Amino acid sequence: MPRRPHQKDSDTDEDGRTSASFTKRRKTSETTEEIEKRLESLICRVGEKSSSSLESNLEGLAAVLEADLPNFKPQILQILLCCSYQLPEKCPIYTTLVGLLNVRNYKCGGEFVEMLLLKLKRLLSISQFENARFLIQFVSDLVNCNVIAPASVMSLLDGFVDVTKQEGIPQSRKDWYVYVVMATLPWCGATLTEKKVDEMEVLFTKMQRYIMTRQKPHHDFLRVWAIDEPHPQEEYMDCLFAQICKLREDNWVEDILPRPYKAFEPVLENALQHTFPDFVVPPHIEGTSLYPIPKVIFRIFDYTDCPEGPLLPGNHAIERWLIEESMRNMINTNKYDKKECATRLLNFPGKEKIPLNHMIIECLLGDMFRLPVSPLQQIFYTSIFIELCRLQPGMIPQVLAIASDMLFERLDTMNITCVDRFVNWFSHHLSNFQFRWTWDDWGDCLQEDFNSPKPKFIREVLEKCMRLAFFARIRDIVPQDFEPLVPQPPKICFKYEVVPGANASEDDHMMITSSQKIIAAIKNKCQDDELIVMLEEMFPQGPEQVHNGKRLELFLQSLLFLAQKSFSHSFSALFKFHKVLKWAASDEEGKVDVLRITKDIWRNHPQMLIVLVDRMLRMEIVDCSSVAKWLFSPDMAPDFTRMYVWEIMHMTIRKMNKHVARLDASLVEMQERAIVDDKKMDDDEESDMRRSYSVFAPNEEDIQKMKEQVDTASGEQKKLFLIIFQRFIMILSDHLARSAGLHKNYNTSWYKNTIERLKEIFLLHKDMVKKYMSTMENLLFTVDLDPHILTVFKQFASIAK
């Protein structure tokens, strides 16, 4: 919908003049589009705070409409349509408008009706599942309104719980709309149970059986703990049912849903009802029809945790997941203006009901560490976090403490994705409140091996606060007894440096020297050619050598010695020496090396390392390949459980994703163009000349060209990932086999580590890897693959299709 016009808090305009010098001169009638902008800004905004009542405001507004309705009804439709999937957090108001308007224009109604079933046909055939969902929502809702008869929604539900019965069918399809049926229930679930009491038993016995004897292997693949203390970490389908059997045992009452057509019940209740047509489901489209991931329900609170004002409701209650679905729907309505939302937030209906700062800080944390991936951006929860913080600065803070202690406290079975995401916020959050924090209460973890998870965590968080400070800040920010977890200044350690007094080797000697006069020529701004030269001179290669190691060490620890400086400063170099770059590290080996050699002299300032990597990714001096390589040998044993190891991961795995999509792009445009261009071509002149300057569509030669690009370009990215997950499944098993062979217990720190890690990347790239999921399951993840490597596979495959 169009954004709503913004509102001056002055009738004065920009000249000074108040709107009552205009009075005379104002037109006698609004314009077409006047009068449009009015009804679309009355619509969205009832229901907002006015000084009248609700029900006077809906009233009102129902009589306005009424009277456009002969000049405006397509556009009134059309605005009511879109404000009911929308603006799902007024559904309840929306009804009750469209039932007043029922009541006034039956026929309206009905023409109504039939934009609502077609709108919901062509949200289901096009996947947008969560915009239909709202849709479905807002039609049960309409019959405690009076405008759609019972049974008609009785049969749409019904219909939704029988796409169960599909066969061939992948499971995620009938988890969705057995899901979007419980969650229609509390909207009409008492009115269906008053009116069609038989046909609800039945809906309930279906739901039933098909709770019960759904498959769940994704539920540990999507828990953000691996276990279910204090907290239990339900499914959330199994988590919705038990609040919606809870519901019907009370009655189908509940406090938290606004009922504004109660207020209207004796003029509603007189409506003529609609009815349509049985509801048919699109079918399933294999590939095209993309169902929601199944969730893992989030919770860190429970009532013990709000010993002062109201209780917070039990896990199955259903205020609890109403709560929680209303706080979404506001954070999507108002996601682009943080301010608007945390306002919205702390301004919730029926705040003075609940413990609302717990629920609002449970609410974005459960989204913040959703698996695989956030709703939003993490950068979202960082600043609604910080705006909650400043807009009620008595109470906020201390509930988002309470609740990062608790964090901090089941790191030992934390999801490392999440604990990722909990570095990557907390050290921002610091950062924009002076770095304080009360690290005293984290001391106890000082006493715990500094690779185990909680000394890990703050490591990290240091680590990342010095990218958003300095490193004399951070060093400062701590305690003392603290410093063994502060990162090490981010000094270059350059191999070839003069150390005056020194005693080196021969050896050493002469490469100190050689790097000097490398570092003299670069000053004296040598070309290309004579370094390589140079370097020739300095390191003769056998005819039979492909590689020459301690060159490039010598050529690459030099010149990133010299452009130390800044960032800028590297690039430079990188930028004007490629030529030399590409000819010392020309093959595959050499490539690797590169990457070493920048870790070696950059080891103490891992965001240097990052967007060094990924600067010679952009150049081409290194491939994705040669980094997974990389990040598997040897030499990145010591850090293979560091964050910014897994930083370069994704970053080079997005990299090859991205360019194999813009490839896929321009070749589907480039024979989209050729059809086109078929079409509309002639034999004028004009067309002649055209053809001749190549303005028309690429031929079947330029076509092919790009198809070979795109073959190429899946062929490097089937190559990463069958490299990755080979790395993985080697690491894993040898060490599997190694604490067998030796009695010990496998399941150590690093190795908890390493297999999430595989796990992340099947969630965080799930939609590139089910390109090769065949391929993957004949070469790497057989049938004689060890138990606890093959589940991981067999897990992602559940919710792959």
Given for the second form:
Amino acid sequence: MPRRPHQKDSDTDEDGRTSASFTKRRKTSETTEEIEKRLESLICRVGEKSSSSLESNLEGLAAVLEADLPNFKPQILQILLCCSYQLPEKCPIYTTLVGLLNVRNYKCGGEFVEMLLLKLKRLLSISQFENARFLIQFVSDLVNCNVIAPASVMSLLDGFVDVTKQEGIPQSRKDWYVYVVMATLPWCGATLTEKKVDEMEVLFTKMQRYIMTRQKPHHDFLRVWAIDEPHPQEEYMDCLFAQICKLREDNWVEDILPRPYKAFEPVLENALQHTFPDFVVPPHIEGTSLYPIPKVIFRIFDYTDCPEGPLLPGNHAIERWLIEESMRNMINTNKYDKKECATRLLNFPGKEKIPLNHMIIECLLGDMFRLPVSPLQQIFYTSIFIELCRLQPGMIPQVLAIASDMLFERLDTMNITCVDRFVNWFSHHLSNFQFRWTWDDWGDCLQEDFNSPKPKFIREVLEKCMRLAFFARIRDIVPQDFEPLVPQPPKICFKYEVVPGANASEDDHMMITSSQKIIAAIKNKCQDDELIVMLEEMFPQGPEQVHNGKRLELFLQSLLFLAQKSFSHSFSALFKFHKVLKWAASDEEGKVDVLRITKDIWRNHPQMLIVLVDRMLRMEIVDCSSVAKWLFSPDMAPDFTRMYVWEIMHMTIRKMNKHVARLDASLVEMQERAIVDDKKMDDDEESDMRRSYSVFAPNEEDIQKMKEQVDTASGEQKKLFLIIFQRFIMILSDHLARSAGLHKNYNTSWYKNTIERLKEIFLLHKDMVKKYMSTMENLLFTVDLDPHILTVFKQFASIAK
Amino acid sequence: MTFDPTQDVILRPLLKDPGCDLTAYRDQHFKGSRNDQENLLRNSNTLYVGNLSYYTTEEQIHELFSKCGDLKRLVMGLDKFKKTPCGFCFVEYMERSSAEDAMRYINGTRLDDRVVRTDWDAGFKEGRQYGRGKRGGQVRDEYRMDFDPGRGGFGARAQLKSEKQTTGPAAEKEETET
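The form predicted in complex with its partner chain, contrasted with the form predicted on its own above:
What follows is the entire complex, opening with the chain shown before.
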């Protein structure tokens, strides 16, 4: 129980400077902060595991807070405000607490309601929509505690739905305001129907009209599986509306949401309700307002998958949504602490009533596969699954294995980004459990073409497993008949190998000898300039400034061969001789050639290739555009569908985006520093300092230079995307034309893979690509293009708005 | 005290980030005050990674830790005399947020079948890649009494002890007793 402050100490005199009184004096001001901390801790802890009942804890806490209101009202209200949207999984607990406080102190209740609405307005105007949703949920639940009048909540929700009438606003804005009303109804639907039945009828009619008429072009882009067998992948608004309608039919009865206020009905009944005027929804601000992206509901289980024990709630049962929401909130609150997160999930309140393990796994997998981007890092999901396996070794691994099996079975229709994530998760997970898996169960897929999704998945998984272990280990973990799917041992393929007794042509012999000379020179610690001289002598350059491929190949192959021992060796080699490389590969053609040669020598070690490309980009030996050109070159065609190619592609785009973002940020920071407001300066020390610092503030010239850098980088970024799209169009058109010419089916594994990768680039980089829409429409995705390709572009255009 | 809705206050329990807290370890060879060291640790992008097998390669470590973000560099810990890996390394990320994710999510999971431990490091400096044990490896391998095949078998002292026992009077006593 927090102690009251300002307790007069009789043995302290006014000017007492004895150590005892000085400590006491310090303690008094520290105590205020201590009390705040203690209040915060008390309030946050209510509802946690306790030896007393929740009701008695709430009763006790309400009494404590009431007593502290005279001295700590702002702090208490601030803490409760934070709880209202930062601890959404405990919403009814805090609304009950507020209800009890309101009974004891009506004025305080009113102030709090005002604070809630001010904060809501703030959250909506800065696009913090998830927080706003939790706050609205809280406000609505207060109608159950007699804190807010039903008429006010009704008008609030009605006002939200009326946003659909606004014109000239993006659909995502209308969507969100309807979504938030639906998401709130499980809490307040019963009370509102009881007190405002007509208004509720109107509300539902309006919502229904909107749900039925809205367009959903994003559905195809965001679904994990392309088909609805065996489980429908519903659009999130459709699904929630169906669930809410069913809940309404069932008279708002569900047994998931805790309602602690019910125990206090006689007390709360006596409270006076607060009302508030019509809430003005903050307007849409073009370029600033950022609404949440729509979702597709991930379903991997139905009730047949949980035959024993409690039933899995159906797709349109509100319980399914409420439990998932609660789990998501739990995960978000504890995302930094994997142990705590896993423990809380496994101790889900009411876990006896549900197939807990299945629901946890479905929720986490759904988030892991969420398109375009998961709520949390991929590594989070891997580590939470490992933690869950550790805490519940009797159940979780089995359900996880069943889920993995299901995911494997449905690979044919799984979105390619999700397949990549599945590969990465599955291989990393196995590496934590000695790579134990029942591979034989998947043996059937060996009969298929090795480019079809299932065997391809296994190949990619084994390749990733090898990166985390080593070749012999991985070869030994799979049954013998899986041998064709095992990756190559990651050995170097040196072109100028000295093979004794081999019949080398004169030209080859010359190259081998030259290579030996280069290697010897490097071993003898020659300087980069000396190497340049050597190479110039071996390959005298004619008058034409044409890229000398042979010279570059000789040098680069020899260098990488010498440095093959480890990543560090290769990085040092590149660093030491980057000047030579830049000299030998100075133009566009040369840069692409560097990549071709690197791939040639390390074709059995994709991991090494990836890190080398990364280094070369960092050292500016190659640039992003040359990487894109190389990946689409005929040389890379046999590997085009392999995961490592797309790892490189996405890494390159990411690097470019980061580079531009960094320069943008520098420009903004520079512009802020340049603001020197002479008028506000007085004659004091601070202004004096500011004046002297203003000498160092960036001037117009500096800012102009920075602007040019930003422009150049943005230009490079646009060029990169255009190259990528142009190349996609080329190879897809080519394939379609050839298939038509040979009367063959165009829908091969390669085609499916490639078209999906095109969609992936659109989806993952939507915000960048949006900027180039007109260029793409006019130059690339023109009407004369094959309709198969044009459709993809049109679909993307519809969601780019 | 009027209410300011623009003020962003976050509940303290939500700020808890136990994975990223500093541990009790401080480098005794660090040149500077405790305060300096702690400031560096709190802003560091570099992690110490321990309990690796002597046979774990740079490539394996790179693959695992890259899952949290782009690596700036990786320095293998080496035996001072043999110059071979002796079971630890430094991982430096381009961004601190990547290092935080590694502390939260990779610490305590397995690499090469061993549970690896990560901790904040004040920053790599030349010379810090060498083991500080008398025999060239890490100090912990000097005092270790268990048999760990991934880390050269028995620890240094345990090996010495067993050598003494097989030749001294105590050893003879043991033999007669078994």
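Positions refer to the first chain, counted from 1. What you see is a predicted model; the values in this text were computed from it and never measured. Throughout, rigid core stands for the largest set of C-alpha atoms superposing within 1.5 Å between the two forms.
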Return yes or no for Ser52: a CA shift of at least 2 Å between the two forms, with the rigid core superposed?
no
Shift of Ala67 between the two forms at or above 2 Å (CA, core fit)
no
